[in-house]
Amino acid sequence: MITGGAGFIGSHLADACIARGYRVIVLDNLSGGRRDYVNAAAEFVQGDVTEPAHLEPIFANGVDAVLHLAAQASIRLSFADPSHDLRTNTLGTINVLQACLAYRVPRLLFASSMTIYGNSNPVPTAESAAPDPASYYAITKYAAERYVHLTAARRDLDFQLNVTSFRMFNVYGERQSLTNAYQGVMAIFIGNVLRGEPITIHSDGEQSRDFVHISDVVRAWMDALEQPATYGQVINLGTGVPTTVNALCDAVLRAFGKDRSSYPVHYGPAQPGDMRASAADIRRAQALLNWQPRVPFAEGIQQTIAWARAQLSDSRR
């Protein structure tokens, strides 16, 4: 079962699971996902993790593993509506865990976030760094992650619940929304240029992010699914290479044959909860999964833009 399986990352995971021969059930409320991203071989259920009644029939039919990605994923929206953020990210995760307990599901992989590290940690940041969430979103994701691991460690369980959390950095690639102004800075910039809109950079643009391609992230999840070495582990997924937002802007414009001297780029105030510097220490992923990101930034951005151009072309037909 994949929660949030019609979304950017979840739909790619559904494809990968089906390619490996798994039977897949996708649960998504379509608030951010797209029905047409769901693999035709998957069973689709429109529902919400905040509603236990939407989960129960799926678990009752038999679930061997849960890939839990359903979330409110915008830092900015978490400040606008903290209670919705809490219900979806933390209470939604508790509901999934309760269903796993009720139906003795042995395996759960959880989509955590690099935002829980905040601004006080060294960069690149290792999983052992002390969490210092700087946004409501980060608080809810960290709380959900702790619920996942503490539940699996309960001594009163009469079965083994094996969990893994991935603290994902800035995942990008095909199927990331080109119109959602609240998440995915690379996709936001690409969408801006495709539509001829100005690019807006918050703060001075020297804040850094660690961009990791969707195919590398999916490979890590799939390799971990049946890998006992990852049980009980929290694992960073990134590249370890920080890229400033200014450098990202330049790379996107360059791919379109433009630059900042000829294209409108505006600067605005920093947004609440933004991290100044971010990059992953990936030694744990390397040790446990023999995992290494394979898609260089320059190649990944070209692939993403080629996909985005095709989306625009299709929408105009």
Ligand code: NAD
Given for the second form:
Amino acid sequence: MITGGAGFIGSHLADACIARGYRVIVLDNLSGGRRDYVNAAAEFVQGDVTEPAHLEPIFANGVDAVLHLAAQASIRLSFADPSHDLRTNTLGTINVLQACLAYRVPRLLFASSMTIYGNSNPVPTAESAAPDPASYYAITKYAAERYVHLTAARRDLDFQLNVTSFRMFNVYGERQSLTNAYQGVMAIFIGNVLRGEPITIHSDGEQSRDFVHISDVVRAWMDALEQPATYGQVINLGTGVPTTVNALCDAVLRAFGKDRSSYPVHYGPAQPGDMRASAADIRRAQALLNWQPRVPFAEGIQQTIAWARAQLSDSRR
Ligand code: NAD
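Could the form predicted together with the ligand be shown next, to go alongside the form predicted on its own?
Below is the entire complex, every chain and molecule, led by the chain shown above.
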């Protein structure tokens, strides 16, 4: 079962699971995801993780593993509507966990986030760093992650619940929304250029992010699914390389054959919850999964832009 399986990352995971021969059920309320991203071989249930009644019939039918990605994934919207953020990210995760307990599901993989590291940790940041959430979103993802791991460690369960959380850094690639101004800075910039809109950089642009390609992220999740070494573990997924938002903007423009002399780039106020510096220490993923990101940043941007251009021409047909 993949919650959030109509979204950017979840839909790629559904494809990968089906390619591996698994039977896949996608649960998604389509608040952000798209029905046409759900693999045709998957069973699709339109439902909400905040409603236990929507989860129950799926679990009652038998679930071997849950990939839990359904979430409110925008830092900005977490400030605009903190209750919705808490309900979706934390309460939704509690509901998924309760269903796992009720139906003795042995395996749960959770989509955690690098945002929990905040601003006080050394960069690149290791999983052992003390969390310092700088946004409501980071708080609710961290709380959810702790619910997952604490539940799995409970001594009163009469079965083994094996959990793994991936603290993903800035995932990018095909199917990231080009129109959602609240999520995914690379896709926002690409969407801006495709529509001929000016690019707005918040703050001075010297804040950094660690951009990791969707195919690398999917490979880590898939390799972890049946890998006991990852049970109980929290694992960073990034490249270890920080890229400033200014450098990202220049790289996107360059990939379109443009630069700042020919394209409007504005600076706006810093956003609440923005982190100043971010990059992953990926030694744990290397050790447990023999994982290494493979897609170089420049190549990943080119691929993403090629996909984005095709989207735009499709929508004009
Ligand atoms: P996304 O918005 O594309 O995917 C989230 C999906 O969850 C969407 O399809 C949405 O419709 C669905 N959803 C939202 N609320 C729901 C609800 N109440 N019930 C059922 N479905 C619901 O975002 P994404 O980038 O694919 O992120 C997937 C997961 O990974 C999220 O948990 C996010 O917090 C986490 N994450 C993403 C990144 C990233 O860089 N994209 C980094 C770290 C963590």
